[in-house]
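In structure tokens, the next block holds one chain alone, the form predicted alone.
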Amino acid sequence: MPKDEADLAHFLSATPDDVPVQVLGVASNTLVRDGGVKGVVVRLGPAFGQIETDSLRVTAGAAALDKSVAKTAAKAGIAGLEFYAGVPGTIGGALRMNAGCYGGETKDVLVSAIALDRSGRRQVMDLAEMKYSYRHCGASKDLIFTQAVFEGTSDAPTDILARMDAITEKREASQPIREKTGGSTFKNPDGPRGAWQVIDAAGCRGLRVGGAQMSEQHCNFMINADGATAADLETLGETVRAKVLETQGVDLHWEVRRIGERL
């Protein structure tokens, strides 16, 4: 847990290039395999976590919360960030996957990150230069976010907590966020129908495989329903891609990131 940004790049300075540096936030939505993962684990600490505005713009550190920059930006009167709401992880893998939902999504909001290389260095990247898509970064993912700026418009705070508050009770009604989830676990495909819906054509809801289990409330959502192992997950998303591009011929990606060593 590196106390600040200078010491984050003090130590990937004095890291040889062999050891695997691996980042972690919340690990919302995040799969770490049973074996583990090798070389150095770096989490973010409290002083990655600050939020501060100014005008239109929001700044916030990679470690701070989503829902926090969305409750921060419309206490200030900043609107456009509200999805954030909805995105149960930090800055920093916002920054990575472009997440977002209902509507918006960081690349529509984003006006700059702050990132060290593998070697320590700073840089400070433009929206262009994170090569955005629908739920993916073309930046190096050697890079360490560490802070980013946002710009929104100007609308009166209740209105936008108002707007923040229907995307929370959105979410509570349509997603099991009650259960041990890592959210949603495939990207929509191209074309008119969602992940959920080629997933449940499929005949996926409620699927299991050990103690994991395709939620029956949304069934784009992994859950741990008894003692899941990683393998049983990831065994039971692997499942269920099969049976969506044999059933439906549709190749669902993965969104849930899945890192370290199978058993």
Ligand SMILES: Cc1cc2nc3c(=O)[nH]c(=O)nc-3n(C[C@H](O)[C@H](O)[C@H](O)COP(=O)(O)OP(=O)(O)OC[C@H]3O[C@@H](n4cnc5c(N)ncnc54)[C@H](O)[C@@H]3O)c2cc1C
Second form
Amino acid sequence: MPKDEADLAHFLSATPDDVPVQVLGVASNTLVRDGGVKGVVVRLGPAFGQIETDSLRVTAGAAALDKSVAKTAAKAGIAGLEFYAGVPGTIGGALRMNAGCYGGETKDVLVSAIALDRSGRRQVMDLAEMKYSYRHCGASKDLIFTQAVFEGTSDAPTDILARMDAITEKREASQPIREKTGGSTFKNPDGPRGAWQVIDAAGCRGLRVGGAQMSEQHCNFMINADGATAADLETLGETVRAKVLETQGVDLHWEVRRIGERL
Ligand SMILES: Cc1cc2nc3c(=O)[nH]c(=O)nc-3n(C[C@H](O)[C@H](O)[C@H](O)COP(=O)(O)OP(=O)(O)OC[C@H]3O[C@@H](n4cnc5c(N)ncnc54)[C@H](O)[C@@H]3O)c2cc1C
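The form predicted together with this ligand is what I need now, so please give it after the form predicted alone.
Full assembly next; the chain just shown is listed first.
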């Protein structure tokens, strides 16, 4: 946990290139394999958690929680970031995943991001340099984001907060958000059907491998129902992919990041 950006830059410049460096937010989109992660795992702490507003802009550290950013923006009368109320991650994770929901995503509101490369050099990236597409960022995988600037539009705080509440209610009604889960397991495929629809059609709702299960409530959510290992979860995901390919002709792609070594 670096003390601040200068500390992280120093650490990166002093760490030999052959030492793997992995950054994590709050791991809401990450499955750590049972053999653990080789090398260094960086987590950004409180020094990277600040959130400030200025006119229609919000500047947030990469460790700030998406939900807190949505709330701060709403209170300042900045609309457009309310979708972050539904994403249980950090701004760093949101920048890397192009996180979004209910019609809004990171690329719609991002102005620029600050990142350190593997050598500790600081870069200011504009939106185009992030090379965003659906749940994907094409910027170099080595970058560690430390801060982001977003811009919204003007609206009454009460109206924005009401839209945030509506998002929260909708999620609580439709997703197993209190379970141990990584959210959507697979990205929505091209075509008219969402991931959950092809998974359902392939008969995988409720499917189990060991302690891992495709949720009965939302069948694109994988849950740790009963002491699942990472291997149970990954095998379940691959079983679902194979069944969906075989019966629906759709090749699903993981949205959940899998890191580390298998046992
Ligand atoms: C119940 C539930 C519901 C969810 N719903 C949604 C949803 O509606 N929409 C959606 O988009 N996602 C959703 N997710 C997934 C997840 O919350 C998002 O992908 C989120 O952006 C991940 O943030 P994180 O901080 O947890 O990232 P992590 O899981 O810690 O990391 C994810 C990726 O981002 C990288 N990363 C993290 N921090 C940084 C950084 N500072 N610099 C560079 N790279 C970094 C990691 O290396 C990793 O590759 C959901 C998850 C859960 C559990």
